[in-house]
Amino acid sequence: MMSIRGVSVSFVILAMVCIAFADIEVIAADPWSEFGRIGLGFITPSFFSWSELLTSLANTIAFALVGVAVAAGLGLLLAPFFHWRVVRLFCSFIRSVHELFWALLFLQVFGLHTVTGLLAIIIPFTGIFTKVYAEILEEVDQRPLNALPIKALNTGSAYIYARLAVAWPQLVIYTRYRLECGIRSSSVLGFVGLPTLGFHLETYFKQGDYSQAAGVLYLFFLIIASLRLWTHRRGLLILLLASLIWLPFELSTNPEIILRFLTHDILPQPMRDAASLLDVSVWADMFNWCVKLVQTQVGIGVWNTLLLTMISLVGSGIVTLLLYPLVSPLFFRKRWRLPGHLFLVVLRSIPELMLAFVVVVMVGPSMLPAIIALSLHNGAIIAHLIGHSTITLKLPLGAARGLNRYAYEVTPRIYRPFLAFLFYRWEVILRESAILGILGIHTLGFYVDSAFEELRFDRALFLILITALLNILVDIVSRRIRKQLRLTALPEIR
């Protein structure tokens, strides 16, 4: 039988064991000059060209809005069928592949086109929406449904009136939270070439033009921090409409390219040139091809991905517990929470890749930058949500203050939702840790990136499928733990 304490302690021990195996060497030869330039850049932000900046800002928001809207619609349609195993597996699969990988795949077919960006958001988000919507609808108050005339019970009308309508406020809260994630994802798509904010951010960062990079980042912070102000119903509708007009849609894709991609590029190399698939030697070659990939890339990739994920999961938990009081009304007055809010906005808005870039400069190229970046980023997200949720806690009159309040009154009360949030976030951390391989840590993402660079899409797809499998596995374990510990989270985090 699992206990909250037992699970927490085991995960911390597991993370410590992982650290022992991980490469976390600090190689800080001379970080100060570069660090000084980064600092200077952030004090002296520069906005390189307003027209370009605003265009990419509009693209970022447009991709996010349209992508999230379509995905939410599809999620709503699929959610009632989530109890079908095939739907569940399908959703599990599509959300287990990171947006950037989807984008890299669609780039091969559609090029740098609106469709590439939209699909890269729509596909994984549909998987996430379907799952979370289904869970919310499942946990909805059953009484209105039971009060219906019995003949109406299993009809679409009952579904709409007695489930959707009941769950609506939670669905809206969750969808709005996802919009923030959508904007983050959309801007990150710029890293592979789509014309969003990330495009410039990556360029300037890589180039060491920290003033310009800071300009882009500040603009991005502003969007995330002001999200609540313009995401009311009417504002969203107008923006969504404007986005549809804004994004160029005329598609000039050649069906031959799609066909070639599906029937040639992603086929494992031994199968491509084979005269007949009935030939035994083709399958022998296939076997060797797989074995070689597993030996040289998959094994190391999975190992490093898991190490990074486990350490960062516990790291995120620690960061959360340290930071959540910053935005909790139980610890700080409104005035003092503002800096905390801004701090968390900054931490959760900077894409992990950027954060890791900065840390690489500080501590050198080991797994450490990725661990720090993932822990800070995810910790800040959960701290934001946990901190807010403490509003609902009612402390007894005369409750202890300060550190005593933190340790005795609040942390024990939020510990269950905290764990639930963290375990929900597990699969996200895994997806992101795969992506951080692009930095040079040999996670699965490193080999996926290499395969794309070497134009070996067959390998890329094979490795992506392995990544997806790993993700599904973690999802299952996480669900089992949550079920065993009876952890349910508030709707925002899943």
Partner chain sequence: MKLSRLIIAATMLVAATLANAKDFTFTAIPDQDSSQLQLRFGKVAKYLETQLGVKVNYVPVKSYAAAVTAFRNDEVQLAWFGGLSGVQARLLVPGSEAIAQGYEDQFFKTYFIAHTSAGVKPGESFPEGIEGLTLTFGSKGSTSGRLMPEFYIREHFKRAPEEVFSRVGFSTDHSRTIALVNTGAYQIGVVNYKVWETELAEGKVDPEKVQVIWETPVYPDYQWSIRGDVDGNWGAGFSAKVKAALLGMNDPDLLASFPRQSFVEAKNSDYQPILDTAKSIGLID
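Can I get the form predicted on its own as well, since the one above is the form predicted in complex with the partner chain?
The next block holds one chain only.
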């Protein structure tokens, strides 16, 4: 039988072992000098052409709003059927592939078009929404549903009034949180060429123009920090309609290109060259093709992806435990919590890819930038949620203060929800670990990106499928650990 202490110690030891095998070398000749130039840029921000900046900002928000709205609608439709195995497997697969991988696939068909950006957000977000919505509907008060006659239990009215209406407040809270994630994803799509804020951020960092890059990041922080101010129900509907008008939907893709991509380009090379799939030699060649890829790319990519994931998972937990008091009313008064809140907003607002890219500029392409980015970003997210959840904690009269309060009164009480959040983030960290390979770190994403650059779409698809399978396996392990530790309650998102 698993215990919380045993699992915690095991994961820490495993992370320490992984560090021994990880490449965390600082490659840059003078990282502190580069850090100083970046710091100077951040205290002297500058903004390029306002029209271009606002256009990129509008694209970022529009992609996020439309993508999240469509995905949320599809998630609501699929959530009642999540108990069907085919729906669970479908959602598990589509959410296990990172938005950038989807974007790289659709780029080959639609090019740098609105459809590419929207599908890259809609597809994985639909899988995420379906899973979480189904869990929320399962965890809410079931008494209104149980009060209905048996013949009315499986009707649409029972779903709407006895389940959906009860869960609606939490569904809204979670959807707002996913919109924040959608804005981050939308901005990151700029790294593959789409006209969002990420495109300009990457360009300016590569050019060493850190003042301009700081201006883009500050604008991004402002959008995330003010999210609650402009996402009220009426204003959000107006923004959604404006986004549909703003985004160009004219599509001029040649159907022959789509057909060739689906029926030729993504097929493994032995199948493309075969005269007949009934020939035994074709399948022998297919086996050899797969074995060669596993030996030269998959094995190394999976190993490095898992190393990075395990180190970053424990790193995220450490960051969470260090930072959650900054926003907890049990440690600081409201006016002193404001700086902590802003600090966590900044950390969780920067997408892992952006943050890792900044660190790569300073120290070079190793696992170190990825570990720092994943730990800070995910740790800040969980610290924000855990810190705010302590509002409901009631400490006994005369409870200890300072470090003793932290170690003996509060942390033991929030440790179970902390682990629940951490294991919920495990598959997210794995997805991000894979995609960070496009920065030169030899995870699966490195080989996927290389395959696209070489126009070897069959290899790219095979590697993406391996990434999805790995993510599904980690999700299964995570769910089993949560079940064994009885961490089954869905953490409340605020």
